[in-house]
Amino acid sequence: MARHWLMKSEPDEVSIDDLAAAPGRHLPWTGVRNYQARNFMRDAMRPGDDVLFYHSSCAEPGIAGLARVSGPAVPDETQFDPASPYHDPKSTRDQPRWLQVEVELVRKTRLLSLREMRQAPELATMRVLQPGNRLSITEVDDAEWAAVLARLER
């Protein structure tokens, strides 16, 4: 049984236009330098689960569309590239600490914003709505999935 998750990115960065635009609109989501969030990956997530796209830190953040994982937890190459923001000295091919997973796009969907889900009391109990949570992936569950679905078709 697949699960869902939400998983946060910054438009400026990685859009849901950018996977929609990505060769086979597949993408791999790199970057995450949080250890539970990187221990989701590692794991519990895996090709076929659920994804809600959520764009963080912009002028107005939501879930922006709709993807799977399309690729198991792997090493997040940009822990080694010394021109990349997310390059972690300490981090070696042989003991990398840091993963990725490959999201492929589902459909981009009309924008649920931050705004409209933390007025609607079926989402109250979202990872993401919680005071103090700056998880970058977080778990969703099936009546969380169910409720953020039919709130995307009205």
The other form holds:
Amino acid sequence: MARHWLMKSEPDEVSIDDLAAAPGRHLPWTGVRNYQARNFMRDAMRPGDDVLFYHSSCAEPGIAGLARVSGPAVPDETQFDPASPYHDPKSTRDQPRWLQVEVELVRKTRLLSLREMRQAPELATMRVLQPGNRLSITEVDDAEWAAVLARLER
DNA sequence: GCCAACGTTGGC
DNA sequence: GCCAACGTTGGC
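Could I see the form predicted together with the DNA next, after the form predicted on its own?
Starting with the chain above, the whole complex follows.
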């Protein structure tokens, strides 16, 4: 039984259209530099899990598409690259600190805006909507997943 | 650009 | 282990 997740991405870096345009419509999910989010990828995420692709830090934040985890957690290559903004000098190949998974597009959806999400009582329990939440990967339970899909049809 | 909330770092 | 200082996130 696949779990469900919400994953934030800044569309200036990787948007739902970037995912759609990628070869094979999949991309490595690099740049996670938060231990809680990393641990989700390492311990709980599995290929086949469902993903809500969320645009953050942009003019219209919200859910922009559906995706799927398509590869296991492996070391994030950007941590070893001194030229990358995600370079981590404290990380070594022997003991990599940061992980990535692969994410593939299922389909682009209409934008379910953060504003609409906040107004939807059936979505009120979503972790991403809790005050002060900044976590870039959050769990979505079965009821929340179904409620998001239903609302996307409106 | 502002700023509240949160996570990380590092001195002690 | 505490906690102040600092850096980051992300909506507005």
